[in-house]
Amino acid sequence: MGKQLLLEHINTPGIDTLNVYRANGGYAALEKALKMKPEELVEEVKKSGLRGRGGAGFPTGMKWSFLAKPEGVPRHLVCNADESEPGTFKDRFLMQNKPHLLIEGMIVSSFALGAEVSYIYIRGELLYVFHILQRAIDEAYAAGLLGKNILGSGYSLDLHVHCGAGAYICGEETALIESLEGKRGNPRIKPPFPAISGVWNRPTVVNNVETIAAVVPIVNMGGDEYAKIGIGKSTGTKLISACGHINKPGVYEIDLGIPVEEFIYSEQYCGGIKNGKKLKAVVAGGSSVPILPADLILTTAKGEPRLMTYESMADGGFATGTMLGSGGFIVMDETASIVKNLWNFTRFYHHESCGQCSPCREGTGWMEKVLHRVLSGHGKPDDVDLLWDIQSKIDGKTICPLGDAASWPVASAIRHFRSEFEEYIKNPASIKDVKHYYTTNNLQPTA
């Protein structure tokens, strides 16, 4: 097992209770940091090579050099946790047990951002761990540690927790201001970046969960310790969600860095594929990125072992590789029918769909309804280069990247499993359950 960074005292009764995490070593980074510069934190944060965790992994400290600081306009500082990529529950997860680890990790990136005001957007369907989040600040506050001066630095925090509407559009930084802003959750033209010009066209900086959390032990250990983590560019540890049929599905903290294989097979992680079946497919980083079979997610293009890292995944572009994304690691065994799958993330994103975009409105439509006259049995001969063309006219043509999230699975699927869907359509009586299937979902087949 890699270093615990985030989850370490993790099963440590009480731990979401301020008493027992400030007992283990809680807000010790928090008393660190107000002696520091905000300009030293920064340099830290850039020193340890944190990548944005929620997926994009762009160089944290990059990003908040980025921040404007006009004279005599405030900053904000706003945490996404907006979790809702098919797949991923790791923030979640870190949330419901740790609150505090958020909050601290907030305050410190509050302070090295020159924030006042900060905000935590959290997903709506989340409304149990919302409650959780607000007793810990309350918790924080009653002990001088949000509010005016703290700890007797002379600096001052308010943080706020915001409940969004359950629309996974909301996870795109843009979007979540205009939520935050209380209006309809529509992605902004970019530029102006939120770094310029984010929630109330004031400088912001959106940062994922785990991103926030992390900056702690960055902190506490020393960015140049940190960095010594990982390998290459993908630098500390990472939080899996792992899924589907494994043998101990959960969340995991790894060194970035370890094989595909060892995370799949070890005993200290998934423990090996569900009652002795094979390996047939990993959706590695949530829903949104290519699939890849079994062969390909265990070894490069190269024969290289395929390593946890942002490099390694990417490795050989979408032809043979995939990203880390968000850590939604979703394993499939050769039962699964990768087209009944890519069928529910399609079914996904045209219901999460804004529509601000057309491509992506009527694209995401289009390529549900295909793959569903694929499942009832009525396939014809063209659709899956019907299919093809359809997510060739989204991809890299929208304003937010919600469009190329609809589009990589379909077009990864192709590339990987034509010859399923060809069956599928070829001999419609291959199509298992498909009665079952879509009378669960309150669906009817159309022909």
Given for the second form:
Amino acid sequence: MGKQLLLEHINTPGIDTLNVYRANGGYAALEKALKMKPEELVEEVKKSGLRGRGGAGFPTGMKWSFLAKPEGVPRHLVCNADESEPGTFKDRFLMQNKPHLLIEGMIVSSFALGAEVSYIYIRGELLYVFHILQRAIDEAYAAGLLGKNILGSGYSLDLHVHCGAGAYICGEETALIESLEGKRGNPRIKPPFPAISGVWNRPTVVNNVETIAAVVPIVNMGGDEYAKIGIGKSTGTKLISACGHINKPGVYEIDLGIPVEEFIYSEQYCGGIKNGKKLKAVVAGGSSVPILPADLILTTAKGEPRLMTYESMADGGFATGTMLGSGGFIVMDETASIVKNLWNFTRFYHHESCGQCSPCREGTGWMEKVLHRVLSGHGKPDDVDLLWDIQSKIDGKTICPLGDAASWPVASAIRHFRSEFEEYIKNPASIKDVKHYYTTNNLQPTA
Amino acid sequence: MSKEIKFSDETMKLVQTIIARYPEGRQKSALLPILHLAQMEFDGWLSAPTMDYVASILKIQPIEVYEVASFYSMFNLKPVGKCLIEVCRTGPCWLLGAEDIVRHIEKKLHIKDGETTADGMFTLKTVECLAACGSAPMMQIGETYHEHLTCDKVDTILNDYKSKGERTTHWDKKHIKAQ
Ligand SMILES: Cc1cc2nc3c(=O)[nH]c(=O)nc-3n(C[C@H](O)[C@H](O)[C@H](O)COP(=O)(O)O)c2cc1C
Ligand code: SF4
Ligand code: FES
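Got the form predicted alone; could you also share the form predicted together with the partner chain?
Below, the chain from earlier opens the complete complex, with every other chain and molecule after it.
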């Protein structure tokens, strides 16, 4: 088992309460941070090499140093707790079990950024977690850890939880900002970036739950020490939420750099494939990243073991690699239908497209229809090429990355599993185990 | 059965607390949380008069409320049963049998996805990934996540809601007292 910087004490009874959290070393990072200068804290985060855990992996210290600081204009830190990327459930796990870790991270990070009012934007479906966070925030206020003059330092911070209401797109940071302003979650055209003009046109940093939580151990141990964990530019620990056809689904904290094979097969982590079946494919970083067949997820095209790092996952580019993404690790065994899973994901992106850009709004719908046609036994010989063509006309041509996220799964499934599509088209009888629930959708096959 | 659309004093206090979380003049930011409260208070859905009422509280145009309410999947723009069953239908849950769960509920309650039972007790709705893929298949009822579902487990859960017969909403009254 790797270092448990975030999940330490996660099973200690009462760790969700302030007393137990403090008795186990909680809020030590805050006490330390308040004695430092904000710039020094930003420096520690830079040294740590921490990269955004929300999916894009952008260096957090660098993001923080971009924050504009015009005289007299308040700036804000907003925590992205929208967690809606299929396969990802680490932030919920962390917030539900250790709410004070996120709150401590929010206070330390807000202090580093000079924010005096900060927000946690949580997806609306997690209202029960909203109440867990609210209770923890109330405790923190009562103990003088939030509010005016925190622990006598002269620094004051108000922290609020804001709930969304069901929309995957609100995880995209500019859509999240729109949503926080009480609007539809339509992503903004960038620039300006949130660091210059974010919520209410004020400079804003948006960071993922896990990113903000990681600031706590970084302050406690020092950036240099944190950077010793991991390999190269993938420093520290990462939460991986593992699901699908494995023996032990759940949230694991790994040292970045362990081999994928160890993660899938070791008893410490996923414990191997369920029911003694064979591994067929993995979607390693949430539904948006390219799917890889068993051989390429375990070993890179160069024949080296693939490691759980940003770089190794991406080795080979999109031709033979993928991305670490959000850490949503979806495992499929030999019985899984790649085409059907792809249809489900494509349906998801079509449903979640905000509709501002025609390639995304229309393209996702077309791909869903073509895939549905193939799955219902009416596929045409050139449908695979048609799908390829549609996805290539979305990728890179939209306001926000949801368009790319919808096209990559299609492109990678065709790249690595083309024969499965072709078999379904040539020989509809081979489409086994297609149950009929999804065909009740009003998408009738266009013969 | 037209009852007056007005928040209880208790809820109204919470509404004011929420509005105060945002800068002066930015009270529209409170729209999503307040729509959740409105759904809780007014039978689990947002009628046009309810949305107009929320607009008047936030001093914004009704259209600003309608366009937002219609964008987010958690806001119900038509009446729903007392118990809204939201079953996750996205990839990871589907891999582990979400489809069977939906079929089972449809058969058991004689309704299709999106419909309400004749007695007004249950509405079935399929939803997207609820960040519980590790305990798939799963469904949400009110604020509660029901995980590792089997058809038998679904029967027990639904029978339980039915025997209680109460309205279940995402934002529960019990949290108002706690605020
Ligand atoms: C469609 C879409 C959905 C996203 N969903 C999330 C999400 O649920 N949680 C999250 O932290 N980041 C999400 N992101 C990434 C955010 O835009 C942003 O990069 C992130 O919050 C930055 O935080 P980080 O640097 O700490 O990772 C999403 C991006 C896109 C394009
Ligand atoms: S890419 Fe899709 S989700 Fe993103 S802004 Fe365009 S239409 Fe909206
Ligand atoms: S796919 Fe159902 S909870 Fe994620």
